[in-house]
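A single chain, nothing else alongside it, follows as structure tokens in the form predicted on its own.
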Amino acid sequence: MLEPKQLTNIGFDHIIQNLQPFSVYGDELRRRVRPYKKDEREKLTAELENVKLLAKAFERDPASFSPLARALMLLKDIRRSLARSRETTLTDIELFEIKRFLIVLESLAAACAELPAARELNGVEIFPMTAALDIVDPDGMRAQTFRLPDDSSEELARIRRERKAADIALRTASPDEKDGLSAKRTRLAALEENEELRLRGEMTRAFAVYSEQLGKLIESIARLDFALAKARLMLDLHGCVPEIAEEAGENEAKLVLTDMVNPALGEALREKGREFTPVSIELARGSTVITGANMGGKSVAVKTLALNAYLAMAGMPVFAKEAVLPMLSDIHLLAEDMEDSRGGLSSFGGEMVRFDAILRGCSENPGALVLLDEFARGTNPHEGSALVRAAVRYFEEKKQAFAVLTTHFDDVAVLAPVHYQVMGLRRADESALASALAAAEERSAGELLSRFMDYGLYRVPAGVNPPRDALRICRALGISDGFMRFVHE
């Protein structure tokens, strides 16, 4: 799968950091999110139904949540107890904190009982332990102290009378006596002390019995609380849960996204006063090809493909109008220089090793979704080209993945059965472009250029070479006419 700064180049991270659990089990959840496997299907349909359930419950009703989520924030980690509560004697605090969550576990079951959503999700079951909570609340009290009581034992009972007693006497005592009270006091805080241990290491196996009936219910409330993070981001970033399809023949599996767009890049040009484009894509197994000029977005395009479809494959929401999408088994990116100076590798050699080794995962692993952005654009264009037109028509002759090159070399898209491009400036205003830019000031043409693209993808007949958009650009932009007769097109 994708490596980790590659998840940050097309803004993975930025959605894990805007994911935003109410307790630290979701969160630790959201802090391993992991794409599922390919044979982990089920699991992965039951996630994804559980962030629908949640979604529509929650979009019709955001208050009825409350109760929840304060009852998910008071929850403290203590597995590390649990674990401690089958090997040995637990301490006051580590009782205490388990007293704490047991408490706190009550509200949080009644709050899931006024949840019909709640109690829908697949593989969520939360309940009260209150056998649990009475062996470390005995007294009944439901106090947020733990102190064992008198009654705890007779034994008990009787040191601390004594105790007590000294330390009454012990406030009026004479000098003479105070050495002899001070030295029976500490006598008695000691018996007291091996007294306590000796009921707390008796409350504690009592509790373990308990432990592992706690630790999957903990694994139920972190479940719970990541769905309803999940749920709650697509709700504020617009996003859908993407449908996985069923397994299917090799020539009949589509990956379909409408209207995806990648928050992280959205965010970055609404800072700049400009929207993000929505890019809609259909896949089928074989080769795609996206063409376009250098600044139209085919780099974006294949972000945001990446993004939403490592998204859909780690039961997390998607973010488009529509996503469906097959099991797949890997998701290759290959999209940045790899240089690998450690083996004497340059810029263009570590690319081919990438790749051939991308090859040899969709041999052993059909099925994967191989993303590769100007592919071999560090050699020259010669071969260049012949090394883009090898790669479409090997992916298209083997059907082992869904594959999409984005290039601007000539004749490599007539080969695809699937040519995609980015819409770029035709449909711009020609005068409004020639006046705008005419009025903009050197250093800002650029930027003015880029507000008259549009970065949407559109399909194309079979057959059809990529335009010639970098000309174009070039006199958009006003490039010297001196240099441009000596463009030959």
The other form holds:
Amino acid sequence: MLEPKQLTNIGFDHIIQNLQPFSVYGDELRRRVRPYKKDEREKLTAELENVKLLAKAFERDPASFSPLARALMLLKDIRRSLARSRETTLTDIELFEIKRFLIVLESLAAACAELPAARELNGVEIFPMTAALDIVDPDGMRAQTFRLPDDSSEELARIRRERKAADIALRTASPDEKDGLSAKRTRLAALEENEELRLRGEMTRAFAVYSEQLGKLIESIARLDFALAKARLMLDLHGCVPEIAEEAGENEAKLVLTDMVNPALGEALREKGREFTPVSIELARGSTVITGANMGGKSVAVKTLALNAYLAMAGMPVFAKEAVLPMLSDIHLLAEDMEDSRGGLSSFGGEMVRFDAILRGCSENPGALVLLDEFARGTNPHEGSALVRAAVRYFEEKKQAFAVLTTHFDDVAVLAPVHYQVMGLRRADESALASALAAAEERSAGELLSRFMDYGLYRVPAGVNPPRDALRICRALGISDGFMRFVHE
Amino acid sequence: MLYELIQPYTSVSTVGMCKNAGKTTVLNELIRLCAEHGETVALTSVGRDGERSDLVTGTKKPEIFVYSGTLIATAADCLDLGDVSREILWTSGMPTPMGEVVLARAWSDGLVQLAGPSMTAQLRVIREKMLELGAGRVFIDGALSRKSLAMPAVSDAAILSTGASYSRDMKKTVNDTAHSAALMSLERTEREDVPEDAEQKFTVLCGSKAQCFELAEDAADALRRAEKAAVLIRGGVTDRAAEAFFSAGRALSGTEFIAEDGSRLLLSAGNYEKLLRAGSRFTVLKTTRLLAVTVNPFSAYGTHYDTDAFLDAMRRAVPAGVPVLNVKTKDA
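Let me have the form predicted in complex with the partner chain next, following on from the form predicted on its own.
Starting with the chain above, the whole complex follows.
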């Protein structure tokens, strides 16, 4: 599966950081988010259905969620005290937190009851626990504070009465009387502490009966809150809930992502005054090749694909118009800008070692998504090209994985049944580009060039070779004529 | 007299020059006086200092005596070291080494141990919460170091305690106390061109010009070429910065150094005096009102001072208008 560094690189961390659950419980799920395993399709689809339900309801009437949000924000983490309630006597601070929690739970449950969407969610059941609340709030006042009432026991009432009398006596006592009264005060304080401890013990044991049920309820709250956070983010960033296809034969399985974007990269582009060009791709088991000019956005397409596939497997919304994916057994990404030279191997050596691990992973767990960005770029073009061609043929023949290879080697695309191209400068108006570049400062030429690029992915018939834009780009960038003459010779 | 002094202020902090300076005596006296006048007070302290480190091991007994109705903000573990009967009102979510800071109401008279939050922003939240819950006045048991002198950000006024335990040399005690008192009594700057959002460490204001610097050396350089300038210093004013400013030489005459508040002046008394002698002066953005200096002529280490001589020397050394009191005697 993708490594932490790769998750940052493809923009997954950006998504996770933008998720904002209201409660500590939802936030814990956010921090722990991970892809569902291949045999957890039911769990994954249940989660995605929840996101869909909540998104629909939230979009229709966001204000109706305010009471729920307010209650969620007020919840504190009481799980440690729940566990402790089964082992020992809780402190008054812990009982205070539990009482507050149960009071908030009453309003949370009421808020859920008002929301039809919340009632339909899979695996989410939120209800008030009034019997438990009555135990930690014996006088039923529902005050947002905690103190054992005087009438908790006759003994406590008696001690507190005596203590009050001692306090008053001590305030007006003469210096001679003070020592005796102080000692009495200290003794009464100890007695009160002991009696409170005994009463808290009784209270804790009565409450502990509900602790497991409350623990399960907290899991429900976490699921609701986290799914709601996903739904809100999806609406904010115009994503959609992916459809997870049922198990299909290796020839039928399809992965379709239409008009995907990558929010992290999109944001970076917007800061430069540009827009992210949505990319669409349809993959079958076997090999798919993406070709395209330098600077053309092949790597961006791969990262965007990796991100959205990972999001779908993690039960998150994807950032696309439409998405249909099978359960993926794994997602592998091999890309130059994410390599490190571990173990003293050259970058090429490192790449091949990792590639071998991917091959092994694919035969052990069929049904993975394999993304190879400019595979074998680090060696000479002749052998590099041979390696890429071999990889294309290997994945196509084995049909173990959805393999995507980007390359600008010639003669590779012809081997793959599916071939996409990043359009690049192909459709750009040459004269407009030339005059714009002539007017531009040297330093901003690259920036300007990118505005004439078409970053869209287009499916092309098998057998078409990658565009040869390198020389055009050199010309457009105004690389010195003297040098360019040598190139043409 | 103490009660009259604190009358106009909603939050008052107590600061000590050292252990056994009588800070706790002052605090207890303030609590007693307010109780006599029927006031509901609230108490907290600034984090944890040397004095409080003993209480984790339980070697130090709580010694602040409160009356029924008092609000107390202290770390959860410290709550159990006291013996008041209590009601838990609020948990702050602010962690300390002794547990989360908890707000409780005393339902009896008794002893409490204070260990509040250590960050100014947190103290401010606690103070507001206590006022919201009905406290008429908030006392903040300050730390034992100049580093958090009176914290103008959280308290309107302060009382400084000093005593024979500070040094065997009474002259040193008097001088150092007077220096602290002077820092706590600095006036607010009268300049109106002080930028509120200066991000860099030093801002040199001269005429209508404002130049920002990260390094004291660069600021001193700019100062040398300026006249009647002011230097706004964000955060602590250290000896290192002071020594860099000496290089501005004669340009120091007439220069106004503006600190955020008196507690940020961390430089030694010697360097402070040296800058004053060079003709510069110190002001602050936020002032504290130093209400009184209290003295304790008895030392925990055996070298007591002569009460009258100490009081007399202290009275002559502190800024004008600041009363010097002996809390153990009646004039408190």
